[in-house]
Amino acid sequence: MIDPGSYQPEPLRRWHIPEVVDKFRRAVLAQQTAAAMDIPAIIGGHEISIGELASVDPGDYERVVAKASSVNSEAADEVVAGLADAQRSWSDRSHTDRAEVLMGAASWMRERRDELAALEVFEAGKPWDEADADVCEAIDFCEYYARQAVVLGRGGVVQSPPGEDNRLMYVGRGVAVVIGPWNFPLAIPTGMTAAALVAGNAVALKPAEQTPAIAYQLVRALRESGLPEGVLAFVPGPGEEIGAALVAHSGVQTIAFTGSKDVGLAIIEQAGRTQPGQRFVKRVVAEMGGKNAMIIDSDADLDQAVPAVAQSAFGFAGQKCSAASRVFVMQPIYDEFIDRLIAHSATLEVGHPSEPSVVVGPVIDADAHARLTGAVARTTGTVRFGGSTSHIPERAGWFVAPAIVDGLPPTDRIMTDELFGPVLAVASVADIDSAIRRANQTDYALTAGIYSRSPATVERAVLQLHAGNVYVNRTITGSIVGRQPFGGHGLSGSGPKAGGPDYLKAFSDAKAVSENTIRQGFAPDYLS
């Protein structure tokens, strides 16, 4: 029996315990010496080897982590047809039956937690704590959505006057396509896939090209936990090929996407075009990034604010849609704040995340490296820290040193663009009104934060900052499923919030049933 009220987030590893460190170190060493993994595609319940898509260690890009199948656009019809057939029987199962599969997948991942996190260290370049947290979040999504599905299965609350029985029930929409990112390569695909499945949909999972091996572990977890064959297709391959073909397909009813604004808006535009033979309106659940700001009030506790800003900006090399990329500091404390931020940032170790002391690992690929180093090299501001190769390990990895830049005009791309890396813009402001106005000068509205000891200032910021998630006197990254439902406004996403009570409804259609219960006479059921 699944108790909807018993959800608790998976506890993070306690890295100060030597036994915990030693156990994970062994998992890292095992992964470091492992041969490249072979990752199949799965279509119609059958494993298929077709083409090749290689993923490499971004901290040592000469090492291949996995060789995955590469599905092209020609397979889209077969993928969707197989899912449509499987979805009919899957949707007939109760929400509770489907939730049991998610609970099983959570247990499967929990038993292999170190193994999964170690794979993330090498395929995604995640430091130890970030990799462990990603696996925990994947477990949390399964546990939380399983319990939310039980609630959804009870239906909505509607009135039923005497003589009439009214019900509001939620049913699966059909075939869903999940397009996952590389930066949270297990957690985010798990959240989108688990929600779509438990709501009664069949799913095609298109993982990021950079991290197919990690995403495949979700497929293993679900299949080994009783998910019927054919209900989940796994289609690694180029997004512009198989991803685009599935988004445009007339048989796909729902698309869940996490990634860049440009790609997300293109998906939304494509989904709005009704294809020949399409008899429904497609729904898009999109999370599209941010240009997130933190405000440091003149009365802020800098002992707390400085490390929180550094962690928010440079943790996992700033490769989070929630990461801090702009900081607005009150003029009276500006010099002290930036001096302390530089000193703290200088203590952050840059290197291969297989080492437990590393905080800033590599960026994901050569394109990211060129984009970030180019932005710092061409900035019109003053690089106060970073931007020097002296901070970068001498190895074949895509390393970018954390950079702190100030003196920026509002039009500099470090102030305006989502660079998705360890580059932080810092600016001095006169008062809280100026800080809020500057923070809101962006098309994005994902996360924001403020450090202040004034309740009135905090309340004003909470009300006036344009962001889906506002954090007070803490980091602006690290939302926890069931506690901080995550998702933005503006061009940061289309909602609803992941890890919150509204999310499953995005993958469901509501059906109202009304029955007249005042019968005239009695008609016995006929036995066949």
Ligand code: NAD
Contents of the next structure:
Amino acid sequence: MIDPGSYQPEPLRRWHIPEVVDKFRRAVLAQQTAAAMDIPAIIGGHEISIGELASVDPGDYERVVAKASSVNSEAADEVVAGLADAQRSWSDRSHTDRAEVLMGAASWMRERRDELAALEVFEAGKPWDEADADVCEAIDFCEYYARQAVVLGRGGVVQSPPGEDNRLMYVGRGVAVVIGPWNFPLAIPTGMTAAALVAGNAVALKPAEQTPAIAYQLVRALRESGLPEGVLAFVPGPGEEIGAALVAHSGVQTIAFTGSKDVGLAIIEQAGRTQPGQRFVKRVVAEMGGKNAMIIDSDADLDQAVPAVAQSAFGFAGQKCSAASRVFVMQPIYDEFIDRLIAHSATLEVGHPSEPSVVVGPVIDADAHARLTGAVARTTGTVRFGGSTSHIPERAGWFVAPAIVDGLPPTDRIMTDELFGPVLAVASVADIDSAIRRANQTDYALTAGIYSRSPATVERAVLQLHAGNVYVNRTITGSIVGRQPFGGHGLSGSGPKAGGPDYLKAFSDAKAVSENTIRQGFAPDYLS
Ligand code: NAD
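Starting from the form predicted on its own, produce the coordinates for the form predicted together with this ligand.
Every component of the complex follows; first up is the chain already shown.
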């Protein structure tokens, strides 16, 4: 019996407890010495080994973490046909029935929490606390959407006057394709996949090329929790091949995408072109990038604001869609703020995340490394901190030191582009109006935050900041399922908020049923 009201987020590991640290250290060691994992594709319920896609440890890129199958675009027809078949009986089941599978997957992950997080340390380069948080979020998505599905299964509230029975039902749409990023390699694929499945769809999961082994753990969790064979296909492979082929396929009703703006917009455009034989309008749920700003008011408590900015900008090496990449600081406190931010940032250890003291791990790959170091090397601003690689470990890893840059013209890449790494633009502003105006000067509108002790200023910022998630006197990263539903406005997102009460409806079609219940021409003789 699933109680819709009993959702609670999974508590994060408490790293000050020595036994917790020892247990996780053992999981990290086991993962460090493990052989490369073999990850199959799954099509039509069968495990298949085709092609090869290797994932490596970004902190030690000569080490292969997994060898995954690599599915190419020719498989798209077979993938979609198998899912369409399986979807029919899956969608006939009740929401509660399907929700039980999600509850099972949550338990499966909970039992293997350290093992899963340790895999993230090596395949995604996540520091310990970030890896643990990602696994917790995956569990939360399963627990939360399972409960939301029970509510959705009861239908919408509509009026039924005497003599008429009206219902609003939510039914699965058909075949959904889930395309995920590498930066929350378990949580984000889990959120999109769990929502699509529990709403009654069959799903093709296309994980990011960099993290197929972690995404495969979700597939194991669902299959071992009773998901019928055939309802979920797992298709690792290049995004521009199998990903694009599935998006364009005439049998795919829904596309759930989380990733960059450019890819997301291309998917939205492609999905808008009706294919021969396509008898429905495709729906795209897209969550994309951010160029997120924090505002530091002149009365802000800098004891809190400085570490919160550093955490928001440099946690997981700045590789979060929600990360702070611009800070606007009131002129009277500018010098004090930046001096303290530099001093704080100098304490953040850069290195391989297998060590618990590391705060800033590697960036994900060579492209990211080149993009970030290039932006800092070529900036027209003043690099106030970082930019030097002298204290970075000598290891075959893609490490980038956190960088703080000011004196930037508004057109510098560091001010305009989502660089997706530990590079932070800081600027001084004269008043709150210019701070809000500059914060809003971007195509993106994902997260934003303010540190202020003035209720009037906070209220103005909350109303005027153009962002899907606004944070007050706290970090701007780390949203929790069921507490801070997450998703952007502007060119940061198209859809409902993940981890919120509206999300499952994006994967459902609403069907209104109206029945005349007044007996008309009732003929008892014909009943026997
Ligand atoms: P990406 O856009 O490069 O790739 C995302 C996924 O899309 C991958 O699985 C990739 O293989 C696939 N893909 C690539 N080209 C495709 C195509 N033509 N057709 C179909 N699929 C294709 O993004 P990334 O580097 O994996 O992730 C980082 C980006 O994700 C950043 O921009 C970040 O802000 C964003 N992100 C957003 C959120 C959010 O909730 N808004 C969360 C996490 C990450």
